[in-house]
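A lone chain, given as structure tokens: the form predicted alone.
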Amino acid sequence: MKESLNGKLQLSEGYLAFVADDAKSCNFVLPLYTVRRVERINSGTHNFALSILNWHQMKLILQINGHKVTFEKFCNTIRDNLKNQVRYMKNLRSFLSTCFSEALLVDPKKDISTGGLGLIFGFPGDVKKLRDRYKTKLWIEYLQTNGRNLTLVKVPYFSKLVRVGLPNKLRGEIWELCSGAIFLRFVNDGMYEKLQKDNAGKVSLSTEEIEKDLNRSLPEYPAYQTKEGINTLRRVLTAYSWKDPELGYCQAMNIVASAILIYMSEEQAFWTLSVLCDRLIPGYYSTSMYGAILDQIIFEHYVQNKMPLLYEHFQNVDVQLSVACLPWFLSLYINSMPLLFAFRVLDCFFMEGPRVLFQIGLEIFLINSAILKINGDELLTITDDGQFIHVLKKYFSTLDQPAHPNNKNQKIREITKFNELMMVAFKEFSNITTESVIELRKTHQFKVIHNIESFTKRGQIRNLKDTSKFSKNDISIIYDKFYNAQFYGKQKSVRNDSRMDLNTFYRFLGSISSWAKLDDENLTKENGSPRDNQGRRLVGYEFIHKLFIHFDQSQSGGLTLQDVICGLGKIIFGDLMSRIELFFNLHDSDLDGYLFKEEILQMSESFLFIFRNRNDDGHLGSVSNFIRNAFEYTDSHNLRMSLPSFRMVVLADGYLEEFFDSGFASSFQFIEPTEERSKGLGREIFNALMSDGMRLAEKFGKRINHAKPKSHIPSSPDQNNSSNSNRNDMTSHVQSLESSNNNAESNYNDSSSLMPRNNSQDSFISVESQKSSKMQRNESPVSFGSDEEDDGLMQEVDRLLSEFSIDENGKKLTFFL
């Protein structure tokens, strides 16, 4: 091909990218780990060019515009790029041996080893019908004209040959190829054999629904009647649901990794899989399927606009589109037309979907709206979703029936109404564009997440079995701040299900709570038991994992929303008598039904940490007092307190009384902040984005703070086709978008360390006891004279805890005030 042609040249760390002006004129995507050589050449009509000569020895002459710095800095930017990609040409001969264009080429004849299961249990539709010999012949003559694989070059010929359909063999390649997942391959080579031997015999939530489905996968073609079959689809499925934990697996994943495993090798198939919900239609596999509810907004705007007539008769008889069309975005129209038609629906999706990050498949959206078209008529008679959905199926199941049967002329007469379907959605919608699309899907999608997240919240309270006297208004506010919770949680969270774990029960409890807000700056764990800096123990994590073993009556590890509502509601709706027992159990650790001494004084300490912020200082005789008085009536044998002595203790101070009565049950307000009302929009999405951003940081991030780029692997093009200042800008805002989400987490973490008070140094409180014959009860727990007093009392709090300080194997449990 010797053609001149205008456009855009962009450079990355591992790839050069071409777009010309005219977009569908041609364009290309070349690894430089491809390139075998790079001239400088003398053109009679450019002031500079370039001579690059790639893999499969096809040259490209590159005139560049510009100014003569401009085009120096290029040249030894790309020199420089070159060097770092060498590396990779030794992987090349190996992957190219599982491209079959490379044999194709050698001997069109000669069987390939890798592929999809079609090479084993057949391809679907007559092969002499669907004219495949012919049409392998016709990308022969492009392959060999214009590169292949890695170095293909596309020109306006590339979208008519896809459009007429892909020759069998060749359909998994051109899949890949369009999509960008052949990238993505080269590149994490081995990365697929990796995660399942890394996660072999493990077993998940995903994993466990994948079982489910896999007998309900295309059950039509005979590859999944067989246990060869059904262990690849398996295989590729576990992968990925290892691979993307937070998504995990969804229902019709499986439909579409069936089809698709057809024609591709597993390998092949993982990373079209990825790519396909990273990208091309990200949120449709999700739990809430966001993106597919967006797009069906999208595509009902588009019947309104280019078919009144027919939207307003659907709405005159409340017919919904999303019954029927839902199902098509879904599984890419697989589980809608006979395979055969499906397939070439998808040959023009992967060509043209990978145009913009979270494009989805325009052609799919054109073909919807062609359906309509088509039977707009019959469809104008319908009255209720049976008779719409009825309509459909039967155009579906005559797709290979002549448009014009009864037409005279023979061409016309071949031409099928799947053809005719085809035809209608590439030129009488023509004008629907990408960008429109997008556009729309800007106008919609808060209307979206908004109503999504109202139906999710709406059923899941009215899902809850014990709503524990709690109002409508506190079950919401409760429900909100469960989920802020997991949202801003999550980078930290172990658990992948929806289960609170303890790091964000911390976070949850501080939102509804003052004394439960903590500080985990420098939080360190020896033992198991939350440290500071120095070493030393924190209480107030030790008492609210108490409360977190006790909220979870399963036993499981993590916190439902039920869990939640029940525990609060014991606490907030008992009686002064069942929270003095609560208080029991949470310190009685070993369930015999007695308080050590260890156990008093770390329920002494619990006094004091929910006490800290309180503006008086009568919590600090009331705690004297209760150790004092705890072991006055311990056993004095086993020095131990049952729960009877344990509420003598508590009712012979006025201030403890009052705590138990009301204050601990006051101390947690459903309160939720105007501005923390639109938190919970989009948390979804926004989270996918700042998965997408953590991993661009964690990609690019050592690369700008370390200036190490011979250490980077290069990323698909759909990553790579900007340039290094627009990455950088990239990184920069996606740390941006981190540092404002740490901002956001801080808002639920304000100093929760006791901290020293007037710098003194640090001590351990424990008491002295002595007996007496009397119990002293402190009449005025609120009321306390001078400041001398004030500090008498801190001495004598301090002095009677000391003097019972614990000491386990030389380490003392230490607790600041």
Contents of the next structure:
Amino acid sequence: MKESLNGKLQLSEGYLAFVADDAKSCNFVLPLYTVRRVERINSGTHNFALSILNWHQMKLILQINGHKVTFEKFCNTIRDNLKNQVRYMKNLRSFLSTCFSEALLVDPKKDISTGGLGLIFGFPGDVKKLRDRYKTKLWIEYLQTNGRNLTLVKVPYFSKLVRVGLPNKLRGEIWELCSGAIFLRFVNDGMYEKLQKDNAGKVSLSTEEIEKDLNRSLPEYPAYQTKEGINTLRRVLTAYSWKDPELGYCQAMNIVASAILIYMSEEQAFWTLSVLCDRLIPGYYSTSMYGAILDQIIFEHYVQNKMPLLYEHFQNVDVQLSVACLPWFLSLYINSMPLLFAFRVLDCFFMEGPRVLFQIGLEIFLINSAILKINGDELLTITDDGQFIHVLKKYFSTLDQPAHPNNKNQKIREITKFNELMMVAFKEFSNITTESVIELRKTHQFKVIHNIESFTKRGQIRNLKDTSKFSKNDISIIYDKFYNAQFYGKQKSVRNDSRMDLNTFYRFLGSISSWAKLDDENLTKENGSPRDNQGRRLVGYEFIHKLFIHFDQSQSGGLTLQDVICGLGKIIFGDLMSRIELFFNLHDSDLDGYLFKEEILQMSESFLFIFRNRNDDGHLGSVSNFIRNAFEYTDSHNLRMSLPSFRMVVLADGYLEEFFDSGFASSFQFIEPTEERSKGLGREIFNALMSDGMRLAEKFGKRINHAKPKSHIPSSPDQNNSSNSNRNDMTSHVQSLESSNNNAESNYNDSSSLMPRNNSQDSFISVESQKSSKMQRNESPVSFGSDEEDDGLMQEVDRLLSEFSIDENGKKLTFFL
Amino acid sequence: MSNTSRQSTLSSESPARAGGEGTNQQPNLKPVQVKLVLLGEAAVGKSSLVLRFVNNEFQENKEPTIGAAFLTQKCRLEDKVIKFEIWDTAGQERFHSLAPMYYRNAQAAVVVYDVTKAASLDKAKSWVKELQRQANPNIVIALAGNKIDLVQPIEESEDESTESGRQVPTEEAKAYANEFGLLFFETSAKKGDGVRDVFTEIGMNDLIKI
Ligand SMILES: Nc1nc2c(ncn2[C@@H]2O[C@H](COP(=O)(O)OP(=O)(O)OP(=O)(O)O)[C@@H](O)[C@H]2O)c(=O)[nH]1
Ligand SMILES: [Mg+2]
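Okay, that is the form predicted alone; can I get the form predicted in complex with its partner chain now?
Once more the chain from above appears, this time first in line as the rest of the complex follows.
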């Protein structure tokens, strides 16, 4: 049985992706390494067609509507890309043995060796009540018809099957498939083990924090009462903390990881965590949690838009939504509602992306305020945080109860509050799309970052033990300069604290005193001391290095804000004598209390360095005076100079005296340059912006991939049904394609055609997929999301019920709850 | 695991049970609401202290608090009934920037450290500093050194974690509390020692007005 669909086809280095024009009737992402054969079809009407046979013997026929040139280019590109992907094919067989769907189709009763903890410790919930067997059967049919794991094609029935709750053993695989983690796992074969091996036995702040929480993650699930379960959780969390040391570990990750590990193998869970942290909920678990805060602002924005009355009420009684909602988002509802329900939400979340978090949250508010007149108007009567939390708590604890206990219709009486929540959420808030979430994230991120930044700044400044004699304003400027220097000097380093390294210190000092501004010559490091390309020592670097060591009170190899403030304070608020002593000590490299010949010469070089930009003639004379006098005063016996002699030599020269008396101290200037202010961002925020900017840049065809911090992990498209969230990525793939082929004019890889505009495409591609006749059955026009009439809740419930209760074979589906 | 066995972190809402001294249902006593926030490093036992106070129970493996949890408890103190509205916050450093959301308008704060972890007192001090500068100026702050059961040379206690010794001497913490005008307690959420005192003394404090 054939069916033909119009849509957009996207080809990248590693994947072929298709989205039907209506965005829901069909979509797939086909990794090129699963393609067995591609043939040209010379059919009568359509000259430009390809037939693609994939690993699971599914045949897809692509008809490309366009010029012959376009088609030829497409063929050439796909051929080249296929060649490049062949190397992955050898891994397919062993990879597929880790996919439950494979085993399932061979023998439904057979178990596979890898999978979640549930295989050993049991899955939560009553299998009977969950209708697990029946659901599995439906999935077998689906997978037989529409491909599976790496080759799965999504038709609308897919999302229906997901929405009624995934069967236990298949759940993990569908999660990783929907999130795209499965593709990461495939192309990063062995990386999880390698991370374990490379970091075995190492400890860090993150591993300590993880250790504290291991026994505190779903403690009531039997696996987490055993060593085996705890070790599994430990391995996944620590491996992740090594993969992304800047993020490390955030409480809530333990909750999410322990939950998904019930259904997923360690490696599956690891890659799913990656997709979560990098793309689905970026910044949620970062050290500033800016992503979570950002989404709270967006959520509030939605509430204001969709339920202005309620929003106004919250404003009037001064209740902040996030006191209740932040934990929902951070732990993906896992800790907020009964576990089984939370898994159902996760099913949808992985399928549709972060918008689900918003939809469910909004729905909870909608149901609990008078707007739908179902559960009363409780939220509209609250007057403080306490009542607010209480209403929600009560609601969550009764999710399994009938939503309409008094309805005459038996079917409707059977609908639980949770059913209602799931049904209405996607209908009522269907216009909350992944794009709109992403758009809002972009709009609000600067505000959030600014707030976090000023909060952190206040906190850090407050916690300084010693502010020397600096004014508040000076401290604030030093703080900004301190972090600006780190911002620009961003280097991938393992340290998580904000200590400043030597290279950054050069930049920092240059930003507060003109003599310390160094030209960035081509430096080579020889025995630790920088040299220029002629191999000459660079006095300036050496002098500043000396200061660095001097500032580093704790000898940790890095300077804290406190170190810098104390160090500068001693110079600026010291006196003539203390500064002379400082210079003496700086140059007394062996700390024996004497300067020897070599050290005296270095001192004079330091002077010359500091004075180098002065436009007077005085300094040259003074420095040569200094050298002459110094050698006169050195102990003629062993040629060394003590501090008192040094003092005398300095004070004998008016120029030097002036320098130590005031010149040196006043060479430090704390002026806030306006353009730097906005850039005073922490490192991880910088990262986020960076990758965001990259995505944006990629959209416009500029490849700046080399700048991406995590470039060692090949990206892969995710498979969100809405398919919009993966546009950026697809775009980027297409971009890579462009640059590798130098023939970028054709339409199919023009990035603009991938953007969600529905006009202007002249090169349509239609897909024919050859499938068995079973396919037909699923094509009833059911969708939870967006539909025509808005006929009130009851009719909606009725409609959904009827759609759910009967399938074409007359079997009853009802609700699997 | 049944699907109802898990409730939200916030769900251990207690009935109006008085702080141990028998229920108070006298209608003429209108409860005074006191908003109280718990702060302190991760895993020092904030949630456990609240759980002990509200439900008089202890869980060996209490899940980390995500964001914050909210609980209430009424208790009768001499001539008044106090309804504590308790915000139990998350301890991990990165949740720090969220804390103001919970301590704003709070009338009382319990800053908790773990007597077996010196670093947790440093963290507590920085919380005190922040509260004294940023929170309600009349806030009543109590400092609580928790887990004293681990350092009491008690007869055969379950020999698991007993080897960890005291790292914060009582005198040191007490001196600090005096200097900064804090109420001071040592507690064990596990055994229950000192827990009620924290809340009753806060309730009795003059600054907690009716
Ligand atoms: N021995 C002993 N253990 C305790 C005591 N109080 C808490 N614990 C244990 O310490 C661990 C952490 O307790 P929590 O109450 O969750 O700590 P918390 O401060 O709320 O932690 P976060 O929510 O992560 O900030 C748990 O395993 C508790 O069982 C105590 O008084 N004595
Ligand atoms: Mg807690």
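No experiment lies behind these values; they were computed from the predicted model shown. C-alpha atoms forming the largest set that superposes within 1.5 Å between two forms make up the rigid core. Positions refer to the first chain, counted from 1.
Core-superposed comparison between the two forms: the Cα of residue 648 travels less than 2 Å. Once the cores line up, the CA of residue 412 ends up 2 angstroms or more apart between the two forms. Core-aligned CA deviation for residue 441 between the two forms: 2 Å or greater.
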